[in-house]
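Below you'll find only one chain, the form predicted alone, shown as structure tokens.
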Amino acid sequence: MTATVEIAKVTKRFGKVEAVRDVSFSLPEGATIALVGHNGAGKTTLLKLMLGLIRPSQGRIAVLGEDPAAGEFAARRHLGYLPENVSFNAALTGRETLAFYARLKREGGDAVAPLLERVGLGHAADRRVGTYSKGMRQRLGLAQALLGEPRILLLDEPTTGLDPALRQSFYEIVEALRRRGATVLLSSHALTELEERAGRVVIMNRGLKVADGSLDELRHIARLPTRIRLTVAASGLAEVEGRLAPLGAWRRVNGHMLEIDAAPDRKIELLRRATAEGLPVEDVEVAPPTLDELYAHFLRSQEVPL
């Protein structure tokens, strides 16, 4: 799979502060990647480096084969960027604002109206941006990021201010772009959203990359337990509890459930024994470690000294 972004041993210093330290990874086309980390982890610095807004202190970055910090960064036309905090001229209308950005990207004005409809702003296209709510400004920011069907989409906290319906619509737009071959990089604190949509996760901590892989790969590395929950008929709870007690520390939940945290090498055995014929088990839920849990694990286990 062709890499659209390549970052090789990149360090970025601001005075004595190293915002990014010796980071390397590549981003393939047709993929959605989550970039996660606490405030100050280096996420926004990496986005600015990819955009060519700042230069690395050390290392090399290539975006669509070009150096983004070079004077003539032609590939910028193929990038879409949504910053964490969008800001537009309050006196302009939504239509005028998007037309301005279309001219900057050398896109025809015929793309403006369809994009505004696409992000749910068709009805407010001729209202001044100063009258827009936070969510509406966020949608306008997304529209400008989508101008020109970008090959690389860099999104920093993209769903801030969006209601659930619009959040779903946003991810449908992003998925459509990915299917057409775009690289989508999502930087967000909304880990539950990312867990459902990102094929790969890059975790940053204090400027260092501390984990990188698919959810399954990160789960394999972390070796965190899987939560198994059994729904048991009330009349058979004592029987099931007694027969499963030798297998580990089962606990009661909500009065009619039994739950255990299963180590990776015991998960199959526990499931087999818990669902053995004759036990009055009505339902089984298996919950692997979430992205929230993996994120906390990697920050704890790979803490970077100051």
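Definition used throughout: the rigid core is the maximal C-alpha set that superposes within 1.5 Å between two forms. Residue numbers count along the first chain shown, from 1. Worth saying up front: this structure is predicted, and the values here are computed from it rather than measured. First, how it differs from the form predicted in complex with its partner chain.
- Relative to the superposed core, Leu247 undergoes a Cα shift of 2 Å or more between the two forms.
- The rigid-core alignment places the CA of Arg118 less than 2 Å apart between the two forms.
- The rigid-core alignment places the CA of Ala233 2 Å or more apart between the two forms.
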Contents of the next structure:
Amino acid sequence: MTATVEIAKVTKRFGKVEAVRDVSFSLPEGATIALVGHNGAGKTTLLKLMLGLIRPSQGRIAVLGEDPAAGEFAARRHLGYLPENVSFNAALTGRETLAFYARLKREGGDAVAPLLERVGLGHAADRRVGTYSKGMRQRLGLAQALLGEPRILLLDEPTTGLDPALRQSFYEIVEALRRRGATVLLSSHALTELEERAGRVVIMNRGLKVADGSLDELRHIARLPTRIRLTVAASGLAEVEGRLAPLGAWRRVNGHMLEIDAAPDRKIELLRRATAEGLPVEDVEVAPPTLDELYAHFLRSQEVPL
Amino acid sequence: MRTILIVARKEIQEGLRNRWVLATTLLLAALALTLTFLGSAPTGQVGVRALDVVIVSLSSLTIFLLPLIALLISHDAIVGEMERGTMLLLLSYPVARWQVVLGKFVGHLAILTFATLVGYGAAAAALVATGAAIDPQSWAAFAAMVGSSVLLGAAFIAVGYLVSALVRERGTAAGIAIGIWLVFVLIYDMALLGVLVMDQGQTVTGAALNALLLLNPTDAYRLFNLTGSGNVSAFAGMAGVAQTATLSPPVLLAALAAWALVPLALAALAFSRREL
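Could you switch over to the form predicted in complex with its partner chain, since the one displayed so far is the form predicted alone?
Below is the whole assembly, all chains and molecules, this chain first.
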């Protein structure tokens, strides 16, 4: 797989603020990558650097083999971008707006109508953008990003304002593009939003890259505990507690529940013991670490584990 | 080139849609027609020089109004799009920043040209309709007036872009645009007059005065039109000036063109250096 985007030791300063610090990664063809971080973590700055809207203070960026800020525009024709809070001139209609962007990408006018249909704006194509709801503007933003079969899609908070059905069809469109070999970079402030759609996750915090890998890899690195919760007949609580105490620090949740945070390598052993014959355990609940916990872990750790 | 035309086309489309084109054309036409019919009254309808009177009236109107309209449509062009967030998206397309500036310039200039041609053309047409005989020399002076009006508009559009490319907020751009209009249209001439009166011809030589007049596009425009043809300058009361003027029409036109091109180039430069 060839890399479409390469970022090498890039630092970007705005005055005294370092928005991005010494970040390196490369994005391959045919992959969906999530760029995750709080607001102000440097996600949008990275996207702008890839678009060539700003220049890195240090380091080097190549997008489709070109320096995006060098004033060479060939690569931009193969690039789709959806900004956070996308906005359009309110006076023009959806069709006129999309036709304008299609002309700039040297796309024929016949590309406009099907694309509007695809994002569910066919019925509103000839209304002024000023009358659109936020979700409709977001869909128009998505339509312009999809113009001309982009090889790289940079989407900044793409699903805000979309209802669940549209969110679903949005991810279908993105997945279809990815299968045809496009690089899709989704930026988001919450990992759960991506619902395991991204094959790879890059977590940013205060301008630093704090994690980079697939969700499974990240889970493995983080070694977050799995929570095991036992429901016990009220009368047998003391007995269970006594028998399991040597295995770790159990907590009483209430009169008939115990729980423990089990490290990944001890999980099976704990489960086996807890469900051993003779113990009055009525139910077992196993909760693996959520994406939010994983995300929080990497934000706390502040180091690059890979 | 094609990219510039695509951007220009969108500006014109927007201008048509948000009624800028309609408003400016109607305003110019209404004022031009008013001046045509009322303006010839004081001269007592002497001779057949009706169009020359109109030229004098309209060029005075132009000096006040066209810079104002030009600054109104241009001061927002860059900073406004940045503030609304549309510039970010536009620049992610295969468009260079100078192409954005030039495209907008072509579009805005087309709007202004259309309004001027139709508005002032209406005045000329009205004169012809009333049966006034107009000689070719007057037509030439009228054409020169309309052409240089467009050039004056172009200069102020370019100045507006430069302001728009430099400031951080739309409000600032609007304030500076109004200031520029006040200075060039009202204050500059008064100050110059004051200096000339105080100086009594001691230090300000003819050459220095010429330079000072070229430093203000509205003065270059005024001199070009009001001293351009003998008939017009007689009506404008500037025949005396015309005889002693050492600034030839080509120099004045060149000054106006420079006032359009230099700020435009600076605006493109400032915009391309700017970080979004």
